[in-house]
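Just the one chain here, laid out as structure tokens, in the form predicted alone.
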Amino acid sequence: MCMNSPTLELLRSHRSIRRYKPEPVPDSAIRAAVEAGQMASTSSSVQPTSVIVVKDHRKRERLAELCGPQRYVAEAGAFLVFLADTRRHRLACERDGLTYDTRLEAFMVSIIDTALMAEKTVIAFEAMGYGICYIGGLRTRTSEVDELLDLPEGVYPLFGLCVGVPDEQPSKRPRLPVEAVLFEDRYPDDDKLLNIMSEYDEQYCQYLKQRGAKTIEGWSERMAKKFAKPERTDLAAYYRGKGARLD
């Protein structure tokens, strides 16, 4: 088996790109990437994903505001919105005289399968030489995004994706060591995890110093602060309002 294949090198080279050259991404490239993304694994062939390519300048500008603001949402060569989509399944039930009655499992499958397809799409874009950046900020003001994109019941916006020709070469952000995520037979005890995290914190601080970051703190300190307070607390109500069952 080849451990240094071009595909592995492509995966290892990933960076989030936030500055793009003013060049549009051709429709043919978007179609090719999404078509490749469709080959991602999907539970029972459910295929609960759709993608909206936002081309309207005013909508792009508005989305840039709703997502942060994050200017590169408006400035990237293309901006895609990934949707967990149960609309087709609901229409099939209605056509056949059945009641669409799935619960948390269906909602989870739609989210998981959308994430799988999105990552395959990203790999396709990167294989073509484009840079990307996922935009989780799309969920910050979800109801307004929903209205802007005129989404029907059963269609849930999950995240955006900036795509374009890179105009920067950011350094590689270090990931947790493999020992922190790959285990044999059982989950490790907390002491082992804390020791690995402590070592990673040192590496993470060094990375931030090299980037010239204003705030230097370890990864675990940053995560503790992040998860010590709730974010986007209206999401459950929004998704329920769109027809999701969380029970």
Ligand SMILES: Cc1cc2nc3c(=O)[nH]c(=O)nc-3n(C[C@H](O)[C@H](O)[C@H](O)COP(=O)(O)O)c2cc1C
Contents of the next structure:
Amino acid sequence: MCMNSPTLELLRSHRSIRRYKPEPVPDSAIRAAVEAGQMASTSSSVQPTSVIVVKDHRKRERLAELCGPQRYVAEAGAFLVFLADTRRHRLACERDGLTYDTRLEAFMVSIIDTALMAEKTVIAFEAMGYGICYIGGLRTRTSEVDELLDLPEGVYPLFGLCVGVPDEQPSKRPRLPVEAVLFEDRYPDDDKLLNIMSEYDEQYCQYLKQRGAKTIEGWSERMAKKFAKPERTDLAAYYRGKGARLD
Ligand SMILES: Cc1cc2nc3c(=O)[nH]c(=O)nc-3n(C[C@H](O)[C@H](O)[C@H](O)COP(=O)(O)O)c2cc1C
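Alternative state: the form predicted in complex with the named molecule, after the form predicted alone:
Now the complete complex, all chains and molecules, led by this one.
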């Protein structure tokens, strides 16, 4: 068993890139990365993912606004939109005279499998030397994104992906110690988790200081603030409106 393979090294070296050189990502590279991503495992082979490469300059500019604003959405060499896509399943039902009739499980599968395919696509891009940044900001003004991309029923935008030649070398953002996420046989007590979290908070503050961040606060403080207020509260209504069943 080799624990120092180039693949492991590549995975460990990930960091999000938010400054890119003004070089486009060739179609051949995008195609190769997405084809590699398609080899991700997928529940019962449902393959519920589509990707739109946004090439139109005006659409990119508009998306940069809708996603934040986040300038790198317009500036990266390429911008991809990952869609949880049940369209092909609906068409198959319709063609065979059946009613598309699913519940939350189908929606969850479409999201889970799309995330798996996206991350494999990301690894492929990183293996080619590109930098990436996921863009969850795509869900901030989802209806407007939907309109801009003219998405049909059953196609749910999840997140965007900036890809390009890195023009920065940010330091690696430290993760929770593995003891906080990897357990044997049973889930740990809250006290144990809280202790590990405080240790991580110190490390996280060090990282933020070293990055010159304006606000220095521990990870758990940041999480407490984040999850104490509802975010993107129109999402359930939006996804229901696109045909998703959430019950
Ligand atoms: C689904 C998803 C959505 C994200 N959305 C954004 C985003 O809108 N803007 C951004 O700058 N970073 C975004 N990120 C990047 C995270 O902030 C980043 O992965 C995290 O802080 C860890 O840092 P690292 O990727 O450099 O290790 C997103 C990441 C994921 C997985």
